[in-house]
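Single chain ahead, written as structure tokens, the form predicted on its own.
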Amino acid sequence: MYDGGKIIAGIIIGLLLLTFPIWYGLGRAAPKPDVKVPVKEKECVEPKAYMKNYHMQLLDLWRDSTVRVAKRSFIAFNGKKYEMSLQKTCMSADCHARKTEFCDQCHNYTGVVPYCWDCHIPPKEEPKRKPEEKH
């Protein structure tokens, strides 16, 4: 075998480079998102499991219904009627008023950049107060 040492060294270096993402990230998983659930409102427009997996499809349906068909109300699974509005229903003061504590938690964790805020204005969030220092 000619240049066997160089071939073996090349294979080892190649394997190290190919497996680098696996062993570099070993044991360094990102922390799970800390989602703040609404305090006032106890029920969403659909059950939690549905909203967790299909909220974007529901929001797309709401968008299409309001913009294209001018249908503005939604009857939830429990028979309750809601206005199909991201800002007035989902992001209202009673529900998910703080985008950074709800939407951004999971979207940042999963690396998803939703296009909701291309058209909608996120609710204003007051900065959290830091505890005052005692002198």
Contents of the next structure:
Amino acid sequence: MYDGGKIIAGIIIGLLLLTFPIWYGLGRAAPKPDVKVPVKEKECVEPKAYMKNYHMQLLDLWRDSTVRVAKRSFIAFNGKKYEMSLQKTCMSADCHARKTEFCDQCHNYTGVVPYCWDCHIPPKEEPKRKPEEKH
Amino acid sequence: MAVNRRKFLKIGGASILAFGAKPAADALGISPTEWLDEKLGGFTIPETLLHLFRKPAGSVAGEALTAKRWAMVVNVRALDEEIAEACKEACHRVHNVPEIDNPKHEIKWIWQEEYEHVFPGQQHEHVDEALKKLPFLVMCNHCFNPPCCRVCPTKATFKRKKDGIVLMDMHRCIGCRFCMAACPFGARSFNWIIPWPRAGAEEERRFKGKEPPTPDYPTRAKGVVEKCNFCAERLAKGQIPACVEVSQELCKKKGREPALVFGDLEDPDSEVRQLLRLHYTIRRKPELGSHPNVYYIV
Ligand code: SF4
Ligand code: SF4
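Same protein, different condition: the form predicted on its own was shown, now please give the form predicted in complex with the partner chain.
Let's see the whole complex now, leading with the same chain.
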């Protein structure tokens, strides 16, 4: 075999490069999402399991209903009535007041980037204090 | 492949149904798509199914302002620079319309325009100088027969069946700008740049620099078209449009007739209909047949 050494070295280097993402990430799994649910409000507009799986369909229904047919309120599973608004209802002060501690947790973990926030305004969160700024 | 008897009958039956549908629909005076549109009330079929299976959604009766056909009367004689500016400021504040200096990127929902641009067909060399100086307020006319909606390939812009408001669904707009080409009034603006830039870092996504004036109304993304929405979101809460409200307050203070009046064109007792009876009014480019719902007292 001509240039056997070079070929084998090449194959090894190639394999190393190909598998780079695997061994580079070994033992460094991204932190599990740490979702903080609202303290004040105990129930969402649908049961938790439904929201977990289908919140995107629900939000789609909300947006089409509000924008296209001008029906703006929603009767929740527990009979309560809500305004169908991402900014004013979902992200209100009593509910998911911190997008970074709710939406972003799973979305960042799974790499899902919905374009809601290209237009909708996320609630204001005071920036996390860095340890050195104690004064 | 030979067509056997069974298949021939099937095709024949289907064809009769298909060709029979047209005369039947013609007899009813409504096209099947129109009929379906009416039945679905703005929803497409999968959305309707979703709607049927999920919890009922509705607006509270008595809470919203409703009409068969919303219209506005602009009394230009009662307007002045200050009122016109206040209207623009109010509208742009409640809808998070950005102020962009570059005229190429500018976003406008309501603005002042010169007589000869508002009524080009009425322009002649001896038009009264005073008239030329009046601040004509222009916005989307919420046309009865809106060309913008006919050309939209995604139905992102649509005329709301129940009250005639021409709306934008920003979620569907693909930024093709057909509607801008179709609108004869230049009522639409395109977002060439991100109107309210956010900080780059994904996890932060905070607004950078100037913040949008109201947290209650969404902003827009780069690449969508926007325009006046006759304050549909305010009507839903029982409030009149922001520009109308502000102008009426100012006119009252100055002891004038209201400069902007909003109401139901189909209701013979409404304020707009009374004004239309009292005054001679004109509309923009009526010869185009789009039937604007904004009337001007000049
Ligand atoms: S004024 Fe222009 S944008 Fe408004 S409804 Fe008429 S055609 Fe459409
Ligand atoms: S009706 Fe509402 S959206 Fe339209 S110009 Fe007036 S304030 Fe702006």
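Just so we're clear, the structure is a prediction, and the values are computed from it rather than from any experiment. The term rigid core refers to the most C-alpha atoms you can superpose between the two forms while keeping them within 1.5 Å. Positions refer to the first chain, counted from 1.
Student: Rounded to whole degrees, state how far the smaller rigid part rotates against the larger between the two forms.
Tutor: The rotation of the smaller rigid part against the larger one between the two forms is 11 degrees.
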